[in-house]
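Below sits a lone chain in structure tokens, taken as the form predicted alone.
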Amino acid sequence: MQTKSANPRWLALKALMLVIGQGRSLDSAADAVLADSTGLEARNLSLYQELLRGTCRWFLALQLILKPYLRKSFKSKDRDLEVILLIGLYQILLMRVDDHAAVNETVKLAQLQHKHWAKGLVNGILRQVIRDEVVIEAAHHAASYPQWMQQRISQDWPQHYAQILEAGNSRAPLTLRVDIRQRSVESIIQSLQNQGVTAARHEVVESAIVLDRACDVTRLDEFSAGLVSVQDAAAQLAVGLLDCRSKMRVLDACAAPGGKTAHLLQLVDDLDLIALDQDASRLQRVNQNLLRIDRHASLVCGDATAPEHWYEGSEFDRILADLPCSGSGVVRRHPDIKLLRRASDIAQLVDTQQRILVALWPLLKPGGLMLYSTCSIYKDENERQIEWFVKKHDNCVERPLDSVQWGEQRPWGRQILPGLYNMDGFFYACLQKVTADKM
């Protein structure tokens, strides 16, 4: 008989309870649960990840579907039973799991959780859902988002509202960044094919390839050799926009986990690059990524809002300000954002972004460039933020990104909406420091 620690459904339940009960991020919860398991074979690991991420993605919509089948709400001590039912509903409504098997496995899950008294309840509800021929409809895409997110997306992007919601509920592709100075994209695609992995060149990002299906990239020869790295295509655009050249002094603020740091070093030789992050443990991830690709940067643990504690006085030619944000453009990769993010967080994030920009701007040389970047789609964090900053600083002008072929040119900056060319939602704005005689 399969033990709890080897049961992918029970492990998914355990991880989801960490997310909704303790506010843990989905990635953190998933890793913690796997660390305590007895190890899962590849098939069960895939099922665990699908159940965990999928149920989280559709959590609020599944709650709405479940509600009419309940006589009363669950008590807090039985919140796990509600999650068990949601995992069952996800299998029935959104996975290719046989209805009979989905019901039986969900009943077993209740037993594993010592909810023997609820076997009949679980069995009855799921079988009634099947008899009622419940299906996921367009309205459920909206229902899978909290009300405040629906309202903000609708206000900011009324014409793209349905598209954004649907894109956020899709499965994100596994996209790799190729070190194109070392190997061509075509040669990497052929090499992956020889290892049984199918990939294709991205439509608009020259260094990006998209895998046909997810795999364990750590087992790929090219990953171990530092020739490919995991990075969404939209995030790969940053380095080209920054326009770095050899010998430049560059600051990558809020650098962890180091994808853009690594990309910079792979594309441009002899950079004097500082990778800054206030989280020492996350800075270690930057170091690990750089070791894998055999590149070096100065790693500095410090707060971007307080450069007086780490800045040594030599101005930067370029600053990459990839700042903390709501993550509203990467919901498809991080569906726990729907459950953990609060409306009140946005104003706090906007304030943090402003404080970082104001603190970093004096560190930029006259004529230098700062690239502002977020993985958000909210205008308060993006175009309104840039408008505020430029109007506040007489020595700042925006360099419009109107020559590129992706995204939407906004009054300030350029916005990529989720799903465009199968990319995450990103915002970019390029700011230049000018001298008085050039204003």
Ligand SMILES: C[S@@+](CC[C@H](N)C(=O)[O-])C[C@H]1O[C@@H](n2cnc3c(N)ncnc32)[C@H](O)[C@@H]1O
Contents of the next structure:
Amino acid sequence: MQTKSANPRWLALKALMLVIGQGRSLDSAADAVLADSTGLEARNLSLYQELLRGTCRWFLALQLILKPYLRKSFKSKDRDLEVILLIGLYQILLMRVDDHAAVNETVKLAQLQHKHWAKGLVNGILRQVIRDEVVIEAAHHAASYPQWMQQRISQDWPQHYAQILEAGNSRAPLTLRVDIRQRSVESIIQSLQNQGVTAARHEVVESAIVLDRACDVTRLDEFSAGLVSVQDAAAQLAVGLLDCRSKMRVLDACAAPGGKTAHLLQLVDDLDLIALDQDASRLQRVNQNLLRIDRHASLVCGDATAPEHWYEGSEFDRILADLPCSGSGVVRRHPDIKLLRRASDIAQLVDTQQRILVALWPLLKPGGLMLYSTCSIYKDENERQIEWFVKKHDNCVERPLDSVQWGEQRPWGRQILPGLYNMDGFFYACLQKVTADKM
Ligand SMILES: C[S@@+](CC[C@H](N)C(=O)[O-])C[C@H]1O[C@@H](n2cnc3c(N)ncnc32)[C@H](O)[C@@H]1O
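How about the form predicted together with the ligand, since we already have the form predicted alone?
All chains and molecules follow, beginning with the one already shown.
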């Protein structure tokens, strides 16, 4: 008989409870629960991931569907029962699990949680939903976002509103960045094919290949050899915009986990590169990434808003400011954003971004470039932020990114909305320091 810790549904429940109950991020909850499990065979591992991510993605809409079937809301000690029912609904409404199996397996979860008294309740509600022939409708896309997110997206992007919500509810592809200075994209695609992994060249991003289905990339020879790295196609566009050349002194100001640090060094391997991040444990991941691709940067643990603690006084030719943001462009990869972020976070993030930009600007050489990027689609974090910054600094001009083939040129900066060429949502603005700072 399958034990609890090898049951993908029970493990998904456990991870979701960490997200809902403790505010843990989905990725860290997923990893923590897996680490505690007795190990899942490949089929169950993908079922676990699908149940966990899918239920999280549709959580708020499923709650709405469930509501009329409940006589009263669950007490906080029975929150697990609500989550059990949502996992059941996800299987019935959004997966191709046989109804009978979905109901039985969900009832079993109540039993595994030692809530035998609730077996009839879970069974009755799910059977009623099936009898009622409930289906997911277009309006459920919006219902799976908190109201404040719906409002912000519709204010910022009224004409793209439905498309953005849908894109955020889609499953993100697994996209790899190929080190195209070492190997051609075609040869990598062929080599992956030989290992049973089907992939195709991305439509617009030269270095990107998109896998047909997710797989454990760490097992691929090309990954261990540093020839491919996991990175969304939109994120792969950043580094090319910085126009780095041999021996330049470059600051990657918010570097962890090092996706763009690695990309910078794969494009120009003799950069004098400082990778800064304030989170020491995340900085470890930059180190691991650089070891894997066999490149070097100086890793510095420090706060970008307070350079006086780490800056050694030699100005940079280039600064990459890939700043902390709301993640509103990557909701499809991180559906927990819909459950964990609060409306009030945005003003705080905007403030942090401003403080980082203002603190970094004096570190840039006259003539130097700073690339501002976020994986957000909110205008406050993007175009309004750049407008504010450029107007505040009379030695700063924006270099329009109008020679590229992707995204939308905005009054300030360039925006990719989620789903465009199957990419994450991203924003970029390239700023040039035209004269020295006034003393
Ligand atoms: C969007 S992530 C960066 C992703 C990274 N550039 C990449 O491509 O892999 C933002 C990073 O900023 C870091 N961070 C947030 N506030 C910071 C600050 N004040 N100083 C330095 N790093 C900060 C976070 O720890 C996080 O690792």
